[in-house]
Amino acid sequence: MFAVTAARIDADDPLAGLEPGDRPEPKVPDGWVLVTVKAAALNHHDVWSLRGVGLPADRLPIVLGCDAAGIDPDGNEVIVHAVIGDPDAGGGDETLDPRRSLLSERFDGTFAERVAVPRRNLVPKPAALSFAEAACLPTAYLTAYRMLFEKSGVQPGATVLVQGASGGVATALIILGRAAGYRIWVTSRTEAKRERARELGADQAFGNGERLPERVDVVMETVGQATWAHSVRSLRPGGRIVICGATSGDASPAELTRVFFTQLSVVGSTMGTRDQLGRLARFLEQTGRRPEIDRVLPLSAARDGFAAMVEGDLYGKIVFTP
């Protein structure tokens, strides 16, 4: 079958390790099933894998891709939950299993014509969502869903600041937050991206580091070092930062004096559970909101999609179709 693999690690030139071509059919262990992939979405995780973050060279070659929607062996339309973990080991939450992984870390991922996954990782795809839309959900949109509805600690109507408005999780936060009744403010480097955020539903958009009209209830952080000081200074006393990534590096300094003096909370969030993925799909079905898709490419043109992500030349998700 045709697949896109990480064949080599290169921290400086991640695309050098990207290799499309024929791969053996997936092996299907007991309790797993084979899904025919109809659409698969690109994430920053895939680029980091090519840089060697979380993917040691001794696991290569491995098929990349965390997210997919497709058809199971019984002909059902499904969404693939990307977290491979044991809910029992995580106290009911597979993302807390110390041995958890994502597809494409220990097991072949979704950038292929077919992928093997645990049967419990399949979530019914609502008929209202296309395969391309559904493929966007398991990583970026599920992460945003959990940040907003489990980790933020605030109710609809609260003011939420989203740092770095054009990224996959940030875009999802705008769309989901607006649909749920939060007041969404965003930051971005360019006016074009700020305008796009407003079109998606952001109430206000600001330049990176710009002083805000008032302090916010929650900051959603995916950027890290480049925005951390602004995030801490933008919060009202008692406010909260929810952080799911640090694409610009770890924050330094940590602004600890301001954190304790204004009694701020910093909460980490990673992915979401299978059940939350099901609720996310129903949330989109009921609200009529849909993931923002930047472009859909054939899997054979995956290198173009990776290049766009590396260069930051996108707004929304890039989706591949085998």
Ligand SMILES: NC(=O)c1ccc[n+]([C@@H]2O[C@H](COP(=O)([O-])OP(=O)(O)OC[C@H]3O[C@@H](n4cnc5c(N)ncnc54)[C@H](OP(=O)(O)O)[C@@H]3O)[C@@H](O)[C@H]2O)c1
Given for the second form:
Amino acid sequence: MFAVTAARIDADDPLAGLEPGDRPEPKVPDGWVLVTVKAAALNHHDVWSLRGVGLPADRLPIVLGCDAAGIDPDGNEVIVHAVIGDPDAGGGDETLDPRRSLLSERFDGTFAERVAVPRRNLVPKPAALSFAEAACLPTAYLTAYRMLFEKSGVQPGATVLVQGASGGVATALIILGRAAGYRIWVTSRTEAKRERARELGADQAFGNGERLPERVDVVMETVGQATWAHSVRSLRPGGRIVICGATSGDASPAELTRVFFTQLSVVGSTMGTRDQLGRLARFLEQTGRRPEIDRVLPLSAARDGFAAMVEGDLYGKIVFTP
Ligand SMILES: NC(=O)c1ccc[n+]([C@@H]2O[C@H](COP(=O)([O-])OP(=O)(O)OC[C@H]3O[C@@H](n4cnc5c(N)ncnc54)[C@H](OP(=O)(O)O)[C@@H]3O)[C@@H](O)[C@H]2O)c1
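With the form predicted on its own done, generate the form predicted together with this ligand in the same format.
And the full complex, kicking off with our chain again.
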């Protein structure tokens, strides 16, 4: 079958290790099923994998891709939960299983015509969502859902600052947060992206590092180094940073003095549970909101999508169709 694999690790030139081509059919262990992929979404995770972050060279070659929507062996339309883990080993939450992985870390991922996954990882796809829309949910939208509704600790009406408005997680935060009644402020590197964020529902959009009209209740961080100091400075006393990523690198300095003096919390967040993925799908069905898709490409043109992500030349999700 046709698939897009990580064949080599290159920290500086991630596209160098990207290999589209023929791959053996997936093996399907007991308790797993084969899903025919109709759409698969690109995440920054796939770029990190090619750079060797979270993917050691001894696991190569491996099919990339965490997210998919497709058809199960019984003909049902499904969304594939990307977290391969045992909820019992994580106190009821598979993301806390010490041995958990994401699709494409230990097991072949979704950038293929077919993918094998544990049966428990299938969530029904609402008919109202297209396959491309549904494919955006398992990583970026699920992560945003948990950051907003489980980790933020604030109720609708609170002011939430989203750093870096154009990415997959960031646009998900704007869409879900706005639909739930939060006041969403964003930052972005370009005016064109700030304008699109306003169109998507952001209440106000600022340049990176710009002073805000007032301090916010919560900051949603995915950027890291480039925005960290601004995140710490932008919070009201007792406020909270929820962080799920550090695209521009680790934060230095950590601004420890301000963290303790204004009694801030820093809360890490990663993915979400299978049950949260089901509720997320229903949330979109009920609110009528849909994932923001930058472009849909044939899987054979995956390299163009990866290049756009490496350059930061995107707004929302890039989706591949096998
Ligand atoms: N922990 C988890 O479960 C989890 C889940 C999903 C994602 N993540 C992580 O979260 C991060 C975002 O993922 P994604 O898939 O949304 O990536 P993406 O679509 O490539 O988005 C990248 C984002 O980073 C911002 N950015 C990048 N470099 C920047 C810089 N130098 N200065 C300011 N902003 C910069 C961009 O903002 P502008 O261009 O608008 O300024 C954009 O919002 C990644 O590091 C990813 O690994 C973690």
